[in-house]
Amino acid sequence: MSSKGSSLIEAKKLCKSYFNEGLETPVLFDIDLTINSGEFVAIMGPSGSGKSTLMHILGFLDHFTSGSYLFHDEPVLRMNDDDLAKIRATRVSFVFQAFNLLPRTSVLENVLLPLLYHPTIAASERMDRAMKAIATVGLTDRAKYLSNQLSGGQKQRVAIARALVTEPEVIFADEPTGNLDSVSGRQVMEAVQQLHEHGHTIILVTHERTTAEHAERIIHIRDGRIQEDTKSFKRRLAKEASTLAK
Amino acid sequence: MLPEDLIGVSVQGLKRNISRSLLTTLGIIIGVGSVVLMVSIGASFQQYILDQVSQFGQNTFEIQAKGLEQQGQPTQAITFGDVEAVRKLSTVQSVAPVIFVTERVAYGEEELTPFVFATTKELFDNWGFQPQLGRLFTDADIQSASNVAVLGGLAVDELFPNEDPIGKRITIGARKFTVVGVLEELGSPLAQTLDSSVYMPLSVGKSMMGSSLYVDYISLKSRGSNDLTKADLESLFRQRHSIVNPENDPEKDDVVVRSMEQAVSVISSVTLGMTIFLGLIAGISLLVGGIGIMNIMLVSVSERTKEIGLRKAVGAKKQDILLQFLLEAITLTVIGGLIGVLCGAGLAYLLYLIARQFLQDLPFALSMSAILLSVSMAAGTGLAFGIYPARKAANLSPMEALRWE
């Protein structure tokens, strides 16, 4: 992982299309953003603002229109669908709304998926880091379960044990809790909390202002663009009550 | 991505979908099968006449006059004059003049038409034949033009179903013969005309066809090479019937000159090229297999769409998608192949059982190249049909994929 607070993510009028049949659907409009390695971001916005869209091209999933994107002050223009793949393999992972599950396979099994696709990572080392992984998200007990015998949210915690097992510099979480019941939910948050907690940089998108409270950093998008970049109410909260105590 | 785990990942894809990869396989399986089987037919029919044929030896030559050959009609091409020139010649070994006697054979009630060879003892040589009871005509049986007959092991059975045939008379148009042999079947189907023929000796025979001076056919075995023999053989009959053929054109001959060998190579690529055939039409099946394999990759593609979009996005290239379809289609394809060769060689085997109830010498032929070729075949299609499910999936985008619903 980068050095914590140096620049990992900076966007320049960034703007995204859709094409279909000739007929252009602007989604998003000169994004101008900024992301230090270590920090907690929450992307906030309604349906349809654009925030998963910003999170998929963020996250080397979708292309951008036009703009600038650097990642770790490499533009990303110059690279190719195999550098993309290989940042995806390295540096990045996902935590999905729908989870994204393999189906009719084991929790161990999905977790080690992407280990498969590392470059660096040995053979035989997959196993004991996927074990790893998965106690991290406290389901080694399920560990040989299919993914359609768990529940909702230990899918979601499988998902997350997927998304750290390659100990990505930065975990982009789409919806995390979107699928799932409130205790779920929580159970959810505070492993993203954790790994926040472990260094890695977290981007989360949600339209839900109690999960966006648990990041440093809340970002508003509507129809597509920035709205508002704060501090979290609650990190406020909690550095003030710090400065205070202090 | 490694190799092993390329692999594993497919095998791993096919393993989630078992009975569909089973049932993908099934035109595979059917195709190779059918290939294996036919070729497995061919190729045991083609050992079984080539068995046949070689069995009379493969220095055999037989020497016919064209009328003989294109009518069914003998004729006065070959005379004893070339018969003797013919057992001359250097590169021959025996000789066995024939006079077909065209005459009814008869005992008591009993009655036959069948071939009676007037000859000379060594064609039983040339053709193998061994007497199964009683002696064959010796030499001193034609000069002295003996009434003797030998019978073969079919005859034997039309005129004497109850009787032991040796010493017993039987009649040849108006003459008395006694029979003081019989001669082992043969027993192939090829050489039943043989098995049913009466042998007598060509003396007499000569004498009852009006003391010809022609004979219809020679029989005789070369020494050395049989293209030097053919050649000689040849070259004799053209001089000594005032023939000029330098062109070599066997249309200007009026005999035929024939090798045993010559006959086993026009017999084998007869058969080559029915097998070939059977092959050509059952490896149509195989592609239609193939077709079938290209259909199911597209509906596991679409069905895939997200697993492959969730691939993408934890770090797979498109070579490794591309890759992991193409091996899981040619591993379809083996797997189908290899249990195609299993159940085609194994309904082979149950025909080629049935049908040595009725041909006995018939051999299980299994053509190795046939099996390698048709399993590769099977890859090939796999390959084949696989790139472009393969292609589409690869070049899906992650999000496009991950989208799809």
The other form holds:
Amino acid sequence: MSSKGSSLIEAKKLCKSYFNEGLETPVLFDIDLTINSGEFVAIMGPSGSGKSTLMHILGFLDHFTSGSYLFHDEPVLRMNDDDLAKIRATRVSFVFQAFNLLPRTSVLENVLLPLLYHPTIAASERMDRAMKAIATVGLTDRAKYLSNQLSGGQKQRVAIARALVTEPEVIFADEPTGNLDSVSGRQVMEAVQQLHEHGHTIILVTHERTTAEHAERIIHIRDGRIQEDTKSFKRRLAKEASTLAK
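Having seen the form predicted together with its partner chain, can you show the form predicted on its own?
What follows is just the one chain, with no partners and no other molecules.
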């Protein structure tokens, strides 16, 4: 992971449009955004606001139409397909609302999956890394369970372990609590928050205020534009309370 506080992501005048049979549909407009290593950022907005599109661009899953995007000060436009594939395999990971687990495969096998495509992690290291990631999300006793034997909250924690196993620089989480009840959602967000406290950069997309408040910083997006970029009130209060307790 990069040193905390150094610039990780920098977008300037970033725009995105989709084209279909000559018809242009603009989705993002003049996005200016800087995210430093070690931050926990929530991108919040209603359905259709462009927040997931922005995350997909920042996570190298989609292309932007105009503007610039620097990753570690390197222009993404200069990266070829091999460069982008290597970044997706080694430096970023994703947690999605739908879990995306293999249903008749064990927790351990699901978490091992990203390591099979990793270009530098030796086969001899895979088991230890997978079990460490599973332990991090508190599911060691479920490692041999099939994923379809788990609750929704446990499935999402498996997805978090799978995202964590390659030790990426940044973890993108797209509506990670969207399919969960409030108790499971809170447990998942506590796991995500612990990852941040251990040094991971987290970029979270959500439409839920209670989920966004786990982040340190909340970026509000509406109609494809950033409307507000503020510190999380809840996290600020928690830090102040912790400081007073000392």
